[in-house]
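This document starts with one chain, in the form predicted alone, laid out as structure tokens.
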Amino acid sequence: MSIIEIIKNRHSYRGTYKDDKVPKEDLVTIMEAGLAAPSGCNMQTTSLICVDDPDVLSKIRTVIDPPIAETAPAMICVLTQRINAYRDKCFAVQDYSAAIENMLLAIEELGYSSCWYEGHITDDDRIGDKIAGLLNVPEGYDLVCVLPVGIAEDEITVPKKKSFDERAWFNSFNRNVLENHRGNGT
């Protein structure tokens, strides 16, 4: 597949995992296409811990409630550091972003599946403040997200997108667009 072909294909998956164990050469891959993502003025202010061993998933499990990723047989955790970078501006959340992008592509170029977890694990619960403790993440890092990896045992529902013309133009904003939906209501 393409690289166009690769993000137009991927999708979030929530459902179940098959057992199939995910090689270590494959995670390495993924987590490496994450590090290879651009990061504001170069301050690298993301890090990744992989979890494939099932008893350690099985206590970061215990912390996540309501649960997600239950059957995934690895997960990926995204770790930043709020390091200041040019005029005293912090990037992290663009670096982790853009890191977590390459990390979800990778994942599908190799056959598996993923899905996006964050709002879920930086919620006023602190999910991730869970996790950290049990990865013995030091003070500084914060855990934001993490990725399961796997093989979808189901289908993977496509959501819906809105065409682009109601999304993308040139030149200038199309007001067109943005009336023609105040009009039905939506």
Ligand SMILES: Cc1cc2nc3c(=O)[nH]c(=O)nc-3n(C[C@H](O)[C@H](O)[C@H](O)COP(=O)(O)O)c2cc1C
Contents of the next structure:
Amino acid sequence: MSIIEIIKNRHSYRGTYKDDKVPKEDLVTIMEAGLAAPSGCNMQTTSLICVDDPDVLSKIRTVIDPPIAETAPAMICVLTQRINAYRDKCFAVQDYSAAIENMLLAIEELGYSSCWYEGHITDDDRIGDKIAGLLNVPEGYDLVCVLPVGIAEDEITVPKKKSFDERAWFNSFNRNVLENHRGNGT
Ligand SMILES: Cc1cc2nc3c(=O)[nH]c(=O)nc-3n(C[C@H](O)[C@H](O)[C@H](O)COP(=O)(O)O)c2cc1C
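The form predicted together with this ligand, contrasted with the form predicted alone above:
Starting with the chain above, the whole complex follows.
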């Protein structure tokens, strides 16, 4: 698949995973893709912990309530350091977002599935902090996202997305197209 096909094929997977373990070299390839992402002023504020030990995975699952990705054989935890790139400008969110997208694309290319779980683990119940505690993450790092990795057992559902012309234009913002869409109730 070309990179464009990989980008278009990638979708969030929230179903059951097959039992197959993910080989270490594939997990390293995925993490390397994440670390190869650009970062503001090359501050490299993103770090990763991949969990593929079944005992550690089960400990993590005890703190994820409601549960997600219960059958995934591996999970990549994304850590960020809120370091300013210059003056008061911190690009840590952009840095880890670029790293996550790179990893999602690598996961797709290697034939695995995943989902960007950030809302679930950074909500008020602070599941991410509990996972960080279990993984001995030191002060100064926030665990902001988990990416399960494994082979999908079920069909992947493709969500409905807005059309190209509702969100992208050439040379000027196109209010007319947007109003047409609203008029059509689309
Ligand atoms: C910042 C961010 C946070 C997300 N958090 C969650 C989450 O907590 N739980 C979840 O099921 N999906 C989460 N997602 C996945 C989105 O729901 C998903 O990308 C979106 O519905 C579009 O579907 P697609 O990934 O198949 O294109 C998150 C995505 C992003 C970018």
